[in-house]
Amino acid sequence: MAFNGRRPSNSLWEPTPVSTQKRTDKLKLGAFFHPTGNHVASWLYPESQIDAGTNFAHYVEMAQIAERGKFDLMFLADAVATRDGNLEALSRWPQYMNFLDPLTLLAGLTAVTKHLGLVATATTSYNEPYQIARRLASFDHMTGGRAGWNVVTSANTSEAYNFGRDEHYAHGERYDRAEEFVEVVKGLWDSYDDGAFVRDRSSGRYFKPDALHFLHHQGENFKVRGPLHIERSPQGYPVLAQASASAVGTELAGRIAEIVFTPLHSLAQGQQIYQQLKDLAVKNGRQPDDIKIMPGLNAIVGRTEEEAKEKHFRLQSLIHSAVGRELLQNALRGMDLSPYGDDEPFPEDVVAKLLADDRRRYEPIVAGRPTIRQMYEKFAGARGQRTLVGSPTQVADDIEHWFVNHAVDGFLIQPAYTPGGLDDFVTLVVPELQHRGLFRTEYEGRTLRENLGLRRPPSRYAR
């Protein structure tokens, strides 16, 4: 596909002074990617793995690149339905149309990694707590303590049709169910005390009978007796991650999340959300360090700034108009864009309505009253997260600026195309971060919790 001859309208990264404020902890890094890459046109980019969705060897390569870079974790998104919408556009956009189950996939990656945390997405809307508790406890044992669970309530309304429902759960109902779901899962993970399994041949005692606990949970959404038939896992609980964007999602994150993945587009916004989440953790009887703020970062890196800009331009030039519009309509919750041409400004009354509805969500999309094309170009590269285009020094400067000024604890790096985009970051940016003393040169611990600096939770019965 030829370039369209028009440079992207997206504003690129501009350097800002780095604060001298010191932090005693280290930056956290994760790899978060859709199979061919985070950019909506990544599968058309010649250097991407075109069949990545079902290519296990591709995921092995990505995991090993992340581990070579000493990343804390690898994070996989999921949905339990294909996308619905304009089939012509969807046929040009493979995300969520052909991909592997993340828990099955990550279980396979346990054999080819030693240190990398492996975080799988599983919905609380269309699963049962006992199933998830068992699978994730098994996964944590298999990895020696490197498992994580990204708790989602499902945003794709099509998922309801695959589970005997005519409509999705209402927004508040989804989050109420999610909170109870997590509490049940954690209760099941405490079914056995630490050290319950003595496995003593001389006495003939395999486990201590008083170390087994029945949950007997009965709530609004679930009735679960327990116990779970697997011993307490190496981490106590697998690490809990959550994407937080709405107000109710932020409240839930303050109660349950240990990694928060949330869109942040300015340092001031980052500092505000960072403090809000730390305060919510304390409000819920936790410590500020019990929650790590790791927004997505769509980093496009070149050996020079010009090389990075050229990569970005090539990717942007591959966006098909139908795909860009479909992506944008999804971001705008199904808004009909057919009355507007690609190059006409978005109507002011529509912009005002969007901002009144959810400023945090829509301001990054509609800022400056862009055209439809400018909007979908801006959104296509980062899916609502922040895009950063530059040389290794420029990218490291930006990351340092956000980290030392307490806007983040780290980032989930979202390579625009894979595997090359992740390899560029690991090869070019990670050494610069290590040189500055911001990022580890070796893994500190054996488990994901240890590497993230998170406490191992005690059993509720030990308390």
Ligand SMILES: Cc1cc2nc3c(=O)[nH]c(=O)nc-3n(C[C@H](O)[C@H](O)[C@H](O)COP(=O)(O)O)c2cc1C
Second form
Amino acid sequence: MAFNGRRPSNSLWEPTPVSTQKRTDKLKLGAFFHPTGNHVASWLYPESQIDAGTNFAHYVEMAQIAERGKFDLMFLADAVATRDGNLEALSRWPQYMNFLDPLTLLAGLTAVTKHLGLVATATTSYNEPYQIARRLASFDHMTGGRAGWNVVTSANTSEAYNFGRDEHYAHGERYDRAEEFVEVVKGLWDSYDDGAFVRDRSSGRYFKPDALHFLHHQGENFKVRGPLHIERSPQGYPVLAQASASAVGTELAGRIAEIVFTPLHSLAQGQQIYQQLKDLAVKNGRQPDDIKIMPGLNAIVGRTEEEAKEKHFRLQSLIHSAVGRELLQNALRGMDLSPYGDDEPFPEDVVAKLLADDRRRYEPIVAGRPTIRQMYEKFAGARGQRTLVGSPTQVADDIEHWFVNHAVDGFLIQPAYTPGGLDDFVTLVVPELQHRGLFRTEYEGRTLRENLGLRRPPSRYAR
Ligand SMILES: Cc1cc2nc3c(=O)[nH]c(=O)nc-3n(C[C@H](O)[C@H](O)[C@H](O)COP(=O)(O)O)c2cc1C
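So that was the form predicted on its own. Now I'd like the form predicted in complex with the ligand, please.
Let us now look at the entire complex, which starts with that chain.
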């Protein structure tokens, strides 16, 4: 089959009116964390697991907390390189400098969880479709249908240097490759029809010969004959997640993503993007319910508002200036911050230039004309996602407000520090959400798809 990659248009869409219908579905929840926590200074926080990156027992505990909270899924990010940059700053900020391979780690968690969806990140820029199709299909079998794949194109240039390249693929090229990559992987997942393996001792037939399909894919980036040597997995395809923010990435999400983790910063922006993604799914022949919008939520919860604020203040006070500046510099695409002191306001002409360049990306960072310190403090804690600091009722109120007003289908809870930050959410906020009838008290289904309310895709040969 030849690949017919569709080039996305450069523009986003016209806004569509927000739905006012009463919701009958339930909120979805996922856990997403960097080893010691989402906050950039979490490893310095006395209650965090300091060696979390390579500590398997820590991940077992995190998965079990998430499952106790009836979370839909736990999701692990990935990069296939350390971060490059100012070593003085990196040595004070362990994220992506020392951590376990997500799929290997999640495979280990299969045995200690029963219901939790396990979502691994794998890049389409530095992998081959056959290997990813094989690993994820294996993982879906091993989990009994709880596997997910966060499709990324790799944001870090440093990843290119480990895969025979001197530079990263250009943005559009990455997304063309991603689209073809996913198409091939799905094709390989359909190599055997459902029920192909009859394993019939009486006839001496192990599988039906006409239920095996060769893909014969030949496209711009990949040539893959197939078939994949593994039977169709419990979910048909593991659940596909994506976190793009650009126009081209969002269009791809409309075509392939079943969960979107894109950051959302205000209710109005959330409602607009939520509706746009649902419309895009429909434009691509899918149903609005086939795509679940679950942005990150950096929730810092205390038994009281004061306790939550105190935790947040303690974490913020631990941010080293070198780390804050490095992080900000990365968020501002390598902009040189050295001419500005920590307590100087960001120059107005630079703010205007950033907003003209990419309003959606930079507005949450530069709004209110903060100083460099205020900007990095705001950014370092949230890592680009929305921060919410409050009591269980306050946090539940906010979640409910976004959910009932059709800005999200759920949230990826990003604990500021681990394991305590996730434990706080599960112990304090989940019962409140359950009490309000917003969130499940028991898992509804067997598979991640069933729990998320996603259909099992039929094989392309059965369609
Ligand atoms: C919650 C979340 C998780 C992400 N996880 C990863 C990751 O693990 N690896 C990665 O390379 N990129 C990751 N990204 C980056 C996105 O895949 C994407 O590249 C980024 O949002 C920029 O969008 P764009 O690619 O459309 O320009 C993540 C983004 C978000 C919001």
